[in-house]
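Here you get one chain, nothing else, as structure tokens; it is the form predicted on its own.
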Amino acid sequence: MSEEKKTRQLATEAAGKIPKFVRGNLSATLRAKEEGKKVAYAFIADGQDEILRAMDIVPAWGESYSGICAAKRDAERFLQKAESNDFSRSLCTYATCNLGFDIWREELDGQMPPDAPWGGMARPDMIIGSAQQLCDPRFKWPQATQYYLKDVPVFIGGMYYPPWDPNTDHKQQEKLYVRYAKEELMALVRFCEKHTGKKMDWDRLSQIVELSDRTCDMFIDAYELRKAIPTPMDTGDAMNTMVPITFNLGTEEAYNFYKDLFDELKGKVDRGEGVVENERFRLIWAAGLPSWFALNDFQYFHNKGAVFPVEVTYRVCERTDRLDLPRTDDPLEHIAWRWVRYWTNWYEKARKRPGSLPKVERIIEYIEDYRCDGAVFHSAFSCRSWHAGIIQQAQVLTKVYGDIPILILEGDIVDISTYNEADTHNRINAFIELLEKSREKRG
């Protein structure tokens, strides 16, 4: 492959500047030891952040780590390490990864691994971690990790929300399941003041969760430029612009960056310019988790004249007037409304369509304010709980649109053996194909 093939093509300055936000995500890991901070393994879009940083515990983001691995295609190493300590490949590629780095690390009294990526990530001091209520790896990769990293105190919530059922108003239980959520909060700031030492400044915390709810509004603000024909703005670019809500909110920068990210779109909205020069389709990245080391197959859609304005993968909050949260002065009870309403937000328009479901709402309101012409799924096989229902959503989807095109690609997120790039791209050369075909019957 030429190395210009190699080097996916950026739509947005914004996108340029994250390997900044995660080179510096990974070396606060590294320095934190010098300046009296304690790391904590922590896992993204779990309720959790603003207490970090009000505690100004570090966090390392595993998740991160691993993709950062696996778009280096330098994961083997440690997926191997970690099979060779009876780990199996089929397990989340997230946390075998991670483990293997972590497995390594040990066995070199805490040195790094040789040649880690981007110098590596730090030993934590404390592991916090959320499931999400459906992330079964996010219970016991902590638990595997402290086998390993004995002396290193674990705590693991939950976070849970109302289950969708279509025959109950979700509404009657979210009081319940917001108490819940803030108990939860309430314990792992116990957790956290007793493995640093310190008390929660309540203050501080409060603040930290208002800046994170405008940065939320701004992210919102900034992707719905996207729905602009021609898109300023497209799936491939915000693989990477995620980054600092997914992994530095509550913080001054993630703001900022979403501030410039809202100005840059604008000013591209305004002069009309796109992601290709000839914008023929609109596609909906619609559920999956992405091959960190094939991102450049966004680029081989470009090249086909198919763009993504907008995804469900990593738009990982909403604008909080959208949520409609009760009034409250207690942060905790704040943060529970907000991740508890971000679930629910599709439960009534889902409730209205029989045989529809709160995921498949959310995708139908995406196709229709973003204007699609099609829908990609990407189905990796070791992350079973997040990609579960893939095929049922896409049936729902055929049943609301008729023949709308769908494609389902399948891969993983770490794991590159499961790859193979001629016949990814013979498959989206079919969907193209199939994407003209609708287009030319509906006139």
The other form holds:
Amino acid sequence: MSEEKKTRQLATEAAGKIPKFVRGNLSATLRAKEEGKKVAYAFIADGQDEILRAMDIVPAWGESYSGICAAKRDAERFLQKAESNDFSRSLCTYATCNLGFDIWREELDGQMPPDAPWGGMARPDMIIGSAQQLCDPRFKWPQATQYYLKDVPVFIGGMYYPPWDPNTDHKQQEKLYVRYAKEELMALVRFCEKHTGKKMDWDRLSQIVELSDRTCDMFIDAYELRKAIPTPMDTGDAMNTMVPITFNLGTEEAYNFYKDLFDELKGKVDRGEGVVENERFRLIWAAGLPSWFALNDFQYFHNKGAVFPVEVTYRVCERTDRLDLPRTDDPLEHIAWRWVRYWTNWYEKARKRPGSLPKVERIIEYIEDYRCDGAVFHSAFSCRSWHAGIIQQAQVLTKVYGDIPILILEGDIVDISTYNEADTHNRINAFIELLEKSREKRG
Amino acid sequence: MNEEKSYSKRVEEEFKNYGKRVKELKASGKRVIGYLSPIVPVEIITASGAIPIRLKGDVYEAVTTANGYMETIVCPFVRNVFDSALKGKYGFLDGLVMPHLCDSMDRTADIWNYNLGLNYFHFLNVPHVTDEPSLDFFKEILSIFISSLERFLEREIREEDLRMAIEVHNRNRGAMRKLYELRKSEPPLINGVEMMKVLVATMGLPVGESISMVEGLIEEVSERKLISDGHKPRIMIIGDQIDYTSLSETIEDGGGIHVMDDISIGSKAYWADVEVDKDPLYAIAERYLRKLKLPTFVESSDTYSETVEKRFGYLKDFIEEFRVDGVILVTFRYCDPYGFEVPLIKGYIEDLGIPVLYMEDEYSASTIPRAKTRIEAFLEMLME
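Output the form predicted together with the partner chain next; the form predicted on its own has already been displayed.
To see the whole picture, the full complex is given below, headed by that same chain.
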């Protein structure tokens, strides 16, 4: 039996449209077979989704579905199903929740598990993962899924960016990484062509890539309106408004969503409307995926007069003109450049500040641009990719930037078993006191 | 004192005082480069004139200092080794190579680099896919690694240096495989505990001394007389960096015999050679990307059965050749690469009719009693 969570108050109308988006993505997977389309399990922010869109393959986002299960506090039964199949609780819970769902659906001969949140997700025709620097589950999860869905073909492509090294100029390695990424994206195209029986329409892909660029630019333009004091939108909403850029990149719907968001935020800024009435503290959500079952905690911050005008999490792109992308007519090469330059975007800044890190430079940039008073990190126990290294980021931030109040929350993305609301709120209370003292100290 | 005792004694000494020999060589002016995991091409470090030493942790040492720098959600082995390094156990290192084996290494590389203060640190961005573009890419990544080592050591690494290093490491691996052969008999000529000590001891020695030790041991062990006291369950251990003997001790104290491993300091590191008749850099890239049987690497096929056969088929050979009766599969907590393979590997082996005991462990002596209870129960089941 799932435990219903309390509804969080949204600051923007745009965020209120997101459930429709998410349901639309899920129902698209369920409708796909009737429409003669293939469904692919896919992963976010890996440079592959525009190819799927161009090939009319419907992406089924496992990370999204696990997040939905968590937000509805109905993930436990799927986690237990995975655990009973020897998947440890210490593994990525996006993956184990989804695996539990898949295992259950296979046990029911393709029928959805009873009362599957939002009707469930379709069985895929293919699984597209990537072995790269975003996380290990992006290739181990597809392999594990195939053990239960043996007839479903799997593609894993490599996608890397030059590693940070304070003593090396990464630009000398960029072309190598772009060339490799392009070849791996081409391998994905061949895989999709084989399993759909269709040829890639390269003109269409180019149009989609161009639309993605415009969507990224509009996304950033809209988000930068949050620099206003008071901020018109916070991270709690951003955990919703990230959906189109993350799950619908390369679609008109995504572009239009951010255009509407821009207009809405512009109006709020012009009218001086903020997320909270008396904005006392401005915070950065500096790293970490959220606890999807506890988004109400943002409301708890608001009640204390604290807002998050900016977050690193799910800010999955940068304005393309800031990436100085080399001109190319090859859409795959363009995707590769955009990928590499996004992940190395803060390297130069880090090199200029001895002892710093690119991730910390990004946080500093946002702290200054959005005039933040403190930084909050969230450490999710089941995800190493985004959460290992948070202690170091906090330490380096203090060392190279100065004494700024920092809170590191602990929990998980999907698994509610380690979450303690009272403890979390106590820590937030203590952090608010710290912010107050810090402000007094600064005068 | 006869020869056998002297070799066995040296194994014991190197096992108990890991890194002692390399420390001596460092004191005499040699350069020492540490590395983690079997995916770092040691041939390149050897070709540079430096001595490679694979870092290990200490399951009997609680992680303390590292807690202030590295999250508890990181692989317990990685945390343990980092803790050892922070505490000065590897103070003799000139540098460190951290490979992109998994998220726990990739995402903590900066923590190592910034907090250990070594003169040389290199993150080796090993791809995980094994197709042709990945192989070309990896070759370039190795070239970058070579250039960085050359700059640090102020010494050119020539093609002939690479060829010589390949030859000597192939010889080392070949010797170790011969030693493994002596585990096939019933009873084996060398037991699991002794073999684990050899595996640990040799990875902390310069490759030439490792060869001498293993070849010497082969001679001695071959002369041992087989004394059977009845069939004992023959166990294979599967896992990653199991560089301690407690599992083998528990198996052998409990009436079983540890005859084979698929662990990263054991067969995973020794089973494949670098081909000598190819461009040396290409051959090294090929060996590390395509021949190492690690969950880090992805080799896809058209069908699931082909994919799983490519990934785990060698285990069938191990089970047959070493006459394995049961498998103990050990993963470390927070390890996604191994953790997601557990049902696959378990299913594959059980389909061969071989029982599997799966344990999630924490690279800590604190879990030995719990493991002991489960292993003893497993052995009892096998002996029924």
